[in-house]
Amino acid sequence: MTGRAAPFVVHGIIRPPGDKSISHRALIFAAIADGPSRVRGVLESADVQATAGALRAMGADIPALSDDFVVNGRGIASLHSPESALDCGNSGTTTRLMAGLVAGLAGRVARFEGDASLSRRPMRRIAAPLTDMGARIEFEGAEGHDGLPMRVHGMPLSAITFVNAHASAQVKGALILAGLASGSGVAVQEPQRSRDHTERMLLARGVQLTVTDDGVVLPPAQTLNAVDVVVPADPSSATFFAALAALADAGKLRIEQVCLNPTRTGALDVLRRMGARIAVDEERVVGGEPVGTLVVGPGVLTATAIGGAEIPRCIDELPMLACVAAMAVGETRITDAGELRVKESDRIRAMVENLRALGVEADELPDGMRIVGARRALSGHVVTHGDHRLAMAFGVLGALPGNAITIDDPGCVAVSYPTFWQDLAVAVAPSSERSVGRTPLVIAIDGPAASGKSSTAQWVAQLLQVHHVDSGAFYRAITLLALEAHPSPETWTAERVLAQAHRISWRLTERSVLPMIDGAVRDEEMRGSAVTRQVSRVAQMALVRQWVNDQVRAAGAATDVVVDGRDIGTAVFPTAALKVFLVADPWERARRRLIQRLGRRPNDAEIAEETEALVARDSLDAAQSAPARDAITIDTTIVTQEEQVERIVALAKATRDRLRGH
């Protein structure tokens, strides 16, 4: 590629998170089975959290999601109507599968809500066949609107034979769940075989299914056994790193424990056809699903045609394949993919607009796109529309040396791959044999209370023209949601607080990383007195601190940042390129804090009282406030803030030049 100073080499081992499709179904089937089911490797993403929350609201015993937990299933009949609307966030899978389940539970009713993106996505594709079975489904809003909010009334259902014009695992899954809940028979026929995770998991639980190449038949009156589940790595998530390795100049990536279900491996077939070197190691069957380790290396990439029967096998990976096509030689055409227009965004339009913004020749087709690729440097700004697949696809392009790509909403990857930016940084981390300068610059500023961390960090970020991350804002966001969900703070546990975490995302503003709640900015409420009184309670919870640290690390892996807060240079960013620890005499810190709080010059008695409080807090915070061994300590007692900012900026510029080989 034009502009590369050295070959782009990848190597290392990536373990993508658990498969999203399997994770949703593992929770639902465990909840409606009779008995305990151990679940390991589940995806702890916003979408899967939405399914867990919906099941809990209907009475299911779903513990806080982790890498290993047990669901005590009490049977389908134990589920009840939720007391409030089911918040599906951005998850179409949650909405459609849970709607099918509710539809089959006579006497239950649930209102489904979602974010702005999900509310625009069509639900009539499930509403029509469920209504034919006897369910009652009501759409709110303008006439003709078939998205959320939606109210589903469970009714006694009749058997159905449904011939779907399009292959859809979500429609198929919704009808099967309705049949299981109502005891009715269900037959679904499709033009091509869609994802069959539902069938595989139900067969493993003792359900009598007949599965053919073009459909599935569920006999009436079936029950589920409780079985343990190990969720393999998501092949859609794996595709981003397979594409990264294919786009490299040398090296290889090992992508471990990937689900290799043949209904999900279409993207790997396309990448092989384009010239990528992809081998499979350690192939085996786990819980009815084929699993293996992908070993992927670069090749000479050429254009291809993607369409027909392979589209359902790679529908979620098409944004990444389109980005690969932008770097391949020749014209790639994607057709028969009209489904892309009703995903989290209109992915056809969004992909074409963003590719053009980067300098790629691309055109929309009614059901796909045309992309003319070439090995050249790309630059520009990507608008994701909150779509996680777009953010990750262009994130891979942005990782290539010579490209200069910014992404408006990198935090939206939490929907399916919360650690994507960290894993990407590892895969392209510079070494003596690789190009330098691709790892984002992290400047970590720590220090005791009232040492001026936050205001200094904001000023430094502004002068360096990078983003500022205020870790405290994430604590305030989760505290606000905890107050809204559970007004009595004395009842809070880390699990109850974190049950709301899936509603929090973050995006890049011009100079900061801003936490969002349900896609909206609620900064004034986050800074209110009610949150201020309780935020320290939340910050003391180890699991909450871990969650906040994960958000901050993700931001630091996505872009150059200045980060302030406790443990920043030790626990959160132990390998930060520059660590600064601010100290000051307790009297001076107390004086500064009082001026900020009171808006006037304090007297000596007031300063003395505040100093005593700060010293007591320093004693409690001693473990967290300790500087990293490689931190540069700056005593701010007798220097102005302008002088300390100038020192940090000079250090940061020297560090940045060193890392980028200047």
Ligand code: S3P
Contents of the next structure:
Amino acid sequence: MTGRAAPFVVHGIIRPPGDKSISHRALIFAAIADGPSRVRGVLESADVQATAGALRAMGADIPALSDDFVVNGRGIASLHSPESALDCGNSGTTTRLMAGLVAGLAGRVARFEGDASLSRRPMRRIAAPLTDMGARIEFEGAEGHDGLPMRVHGMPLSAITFVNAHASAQVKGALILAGLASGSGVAVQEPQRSRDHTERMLLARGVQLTVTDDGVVLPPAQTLNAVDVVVPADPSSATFFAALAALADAGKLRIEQVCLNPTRTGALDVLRRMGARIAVDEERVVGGEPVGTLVVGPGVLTATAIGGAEIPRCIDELPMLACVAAMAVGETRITDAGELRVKESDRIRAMVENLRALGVEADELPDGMRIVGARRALSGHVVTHGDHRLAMAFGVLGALPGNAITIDDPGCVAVSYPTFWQDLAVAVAPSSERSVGRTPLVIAIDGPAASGKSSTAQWVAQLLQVHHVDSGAFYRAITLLALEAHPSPETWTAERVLAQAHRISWRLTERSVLPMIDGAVRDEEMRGSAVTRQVSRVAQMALVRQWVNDQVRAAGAATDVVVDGRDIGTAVFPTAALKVFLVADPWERARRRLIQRLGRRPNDAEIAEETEALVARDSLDAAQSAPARDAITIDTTIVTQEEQVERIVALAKATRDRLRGH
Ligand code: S3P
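What would the structure be for the form predicted together with this ligand, given that what you showed me was the form predicted on its own?
Let's see the whole complex now, leading with the same chain.
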């Protein structure tokens, strides 16, 4: 709550995507069970795709991820060595769980690779106990570096009793998977209980493990039954919306079907302690996990201390809690959270640096941070280091009216919550007189082929100082990856092409939304002739169009954008604040297109030929490119591009002023 004039009201229903920890395990356990398991509600995010890809590379029958599919498990022994390295992307859970599995499969070898962030993360924590059991693990990096790339050699393993100095569900899970794969007994003890999804899910699959006061014991020679699973919503993702509601002035958010496993609900306890109103509705047990709907409303937020045994129960939510602390009155201290330094980024350093950049008093502690909060407006630029949870935590702060926060890499939310920006836009969406301050402005520019949509949109974005989204760049990015994965385009299906989608995220540059591939810009290859030849094949696939539209919508929910393309004002952004439909006489469009293509003035015969082609294309496109009913049509036949851009900018400024109440 900042001392704002108009109250900031949240309302609506949010259904966060499936739990990430449970989704990884659902795929792995379904793959290694004997028989079919139906999986519903799995998280379709980049991290979970990495686990699906790793399992497929070892011979598991994992279909394309969707809301409801069946995995035909062929038993743990059916897994073979992958032909090439397992690409774990940004996912620590994929790496550590899969490494445990491979370690217990005698004779199998797998090389693990990941992005720059994952490659920095410590793997000795699993390598040491797995080596003690008898596996061989080699780190390929510099001397002393215990990160990826890493090669794991499966061996016959012996039993282990491992006393971990820290609570870690990934270490526990890795050792249990090694035990299951090798048939050896495993006991893991922890100072506090780490999240216990592995235990719950294996018990449901008939594995005879025992949960003790301080850990878990897996007897030797266990088999897994195939069991159907429904993945509840992720409490870590839900926390962003619980925090948003807590920070509002009025209203409430219903956050549905959230996993309320007590090893995961620390953040809710902290938010309650700080003053948020949180009720739980419709509580029940689904697939061995307690699930319920959270009803969260604002409160007068005050500082708190977060530490000790509470930390493992809220470790992934600490970035969001630190942001809430920045708005809560008093000094919040987070301690005993040294683990934050080895997450997707050094979250202690990154949180403190970003909070300071916004004007908040904050300091690093060796194992946590100190934040002095107050109700005030924050402004500045956030550097996420590609860390999804930082992007979302600051995204929530940025959604509060009065705050002006830009985020360098909003697209990195694809790791755990691909639809985060859309859900955030829904939660703060303007309804009659509700807060409209931070609702991003979307200007949709549509029109037939060669109407100059793209260059106009780019120019308008420049003048308005907002971001231009070129949906074509997303088609190009996925075409490039499809070409690399399957060099013969005749074999492409929408599913095969989309299997690459999780490798694509996007970030904001000064004036555009830039697709990234595996975290890197590959603009030149994307614009190359090989991609140009195949991009229309991909753009015709309905499922791929849907995926591109989702990316474009996410960008439009994250920041002010000018978007051009087919269907933009109808299917993609039906509620865009301003829709412009550009038309021009076919002769004039043909002339402009030829000047661009040939770099000279075309003659009349050339224009006539191109005009015919354009008219034919128009009739093919007729259904697709009808203007939205509320679009403003601009005939550009006899106006210069400058004049046309000026008109759109004037319309956009008027729309922006109206929306922002100036
Ligand atoms: C996870 C365990 C936790 C958590 C991570 C997911 C899991 O990590 O932070 O996001 O699914 O097992 P640690 O095991 O390193 O504590």
